[in-house]
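Coming up is one lone chain in structure tokens, specifically the form predicted alone.
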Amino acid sequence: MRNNKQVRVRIPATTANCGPGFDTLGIACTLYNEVALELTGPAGQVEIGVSGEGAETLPTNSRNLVLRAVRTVLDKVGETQTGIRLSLVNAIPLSRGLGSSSAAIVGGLTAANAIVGNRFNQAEILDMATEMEGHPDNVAPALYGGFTISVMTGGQVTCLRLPLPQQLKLVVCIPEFRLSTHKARQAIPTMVPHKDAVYNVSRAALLVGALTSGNLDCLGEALNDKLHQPYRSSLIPGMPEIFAAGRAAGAMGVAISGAGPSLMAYTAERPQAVGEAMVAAFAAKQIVSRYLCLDVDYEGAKVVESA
């Protein structure tokens, strides 16, 4: 491997769970972080620069998640003594349910893999990312793009990537407050009634069928969930009212994005009206928010520059 090689990688935001598909379903969105990586030689130090989201709060030492991912790959190929320079440009909000940590992990792994000559295939990168993240629902679409279904078997991931209807638009409403994944997971009980498990299995199957067949009229029912959203509702003030406002403005359905607190509307028309209605519903609860109209990203993590 030649030192002083540089790569720049673009990584999409993701929305996971998608209602009933807890820890299983995910969609890549057209909102991106960028990771620029350079190996500076045996005598080099670690240098990390961050701009955009998290510029004032993300660590620039060994705790940095992108750096940890880079080192995961370099350690596997025996390149442990090189200096590392990272430049991170972040557009994905932190702790909002849009896969910021997955983008960091996938970005670091993809950049490092490119710089060592792509010694690992995507399935191997996905397994590394899942080991770091703990579950594959965000890292899979961040890596592959599109709509992904991921299943864990031991420490390995089986992932299926499927197309989505061209008319589908995603409108994410992002409140100003953060919600850690750890806190959101603590709200979920360890046991659920059998009828709730059946409820989710049926809706998850309907959701996959609706999205892949283009029968989007089914999304209103298909996005319903009883495994995590009812328990997280108390962490997102006004969530039922915001769901209702989005649907009234034209969304076919609304769900928590990832662990929240962002809420994702699925629509085929009037995305701005949907976003404005959701922002107004948050405002009625004295919560400032903003919305973004997004498309589905089909490229996933992508090397956009190398030298």
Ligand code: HSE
The other form holds:
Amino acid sequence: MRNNKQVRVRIPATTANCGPGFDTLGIACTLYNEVALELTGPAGQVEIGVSGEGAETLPTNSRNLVLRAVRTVLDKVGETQTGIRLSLVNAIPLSRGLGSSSAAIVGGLTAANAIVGNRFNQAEILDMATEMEGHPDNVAPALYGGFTISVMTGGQVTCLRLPLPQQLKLVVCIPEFRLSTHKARQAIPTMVPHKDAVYNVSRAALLVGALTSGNLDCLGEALNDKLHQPYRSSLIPGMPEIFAAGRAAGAMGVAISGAGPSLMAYTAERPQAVGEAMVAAFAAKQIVSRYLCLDVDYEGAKVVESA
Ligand code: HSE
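How about the form predicted in complex with L-homoserine (HSE), since we already have the form predicted alone?
Every component of the complex follows; first up is the chain already shown.
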């Protein structure tokens, strides 16, 4: 039963891993893509318009990720005899570690679910999104907003959403070059020493405790990682220097955002100074970058218009 013919959904960018929480932790940020979906025209007809980030490069055929997510929902409810019109307005840069593919997936699933009368609950949408993305740490905060802890059991996600201290600011430094998640995942070994696993378990626990109790002084230690960042360092020239520059300018800690190459500083003060210091440190390695000062998004994917 279709409730609406058109919907527009806003989806936040996300920063995953948050240092030691590989494939587990994620935070939604105040940077957004929009997906407008209309079911119209004869079956099989598809129109996709893209503006903003990826306007020149994103596919506008059956490979488009938003379209694939829309079709996942429509197929499940048997709504296959319809044309699909999509208009995508993207502010989240592609292949920079800010969850652009998760935003596409969650946007498509949420828009299609709204159009079919919310036949699926949020947990079901999260499971579908995770199956499409391969891991839950970006799709969970993109869907729910806030700070999320996601655990996989078989194909199902158990997700906790927690509030963060109000004074926490996120400063992301985005280099001009792209890094595919596939390539960044290939850099990680399949086996790690037990002591490195212990190193990460302790810091992930400390990070969740620090963020939820407001003991932000622990963040410098808590954001450290041995499961992925050391292996990805060679893919992000100057990474240790940029971490150091962000901290020297006032950040409590810095981590790779998702699979990179963007680097995320966690700070309670002087966000601009932190961003400028990180951009200067990238520039010292002949890499052009820019920074954004972001807050935590608590709304997640949201229908902003329906008709
Ligand atoms: N946890 C993922 C990774 C996030 O680090 O590969 C990127 O999608």
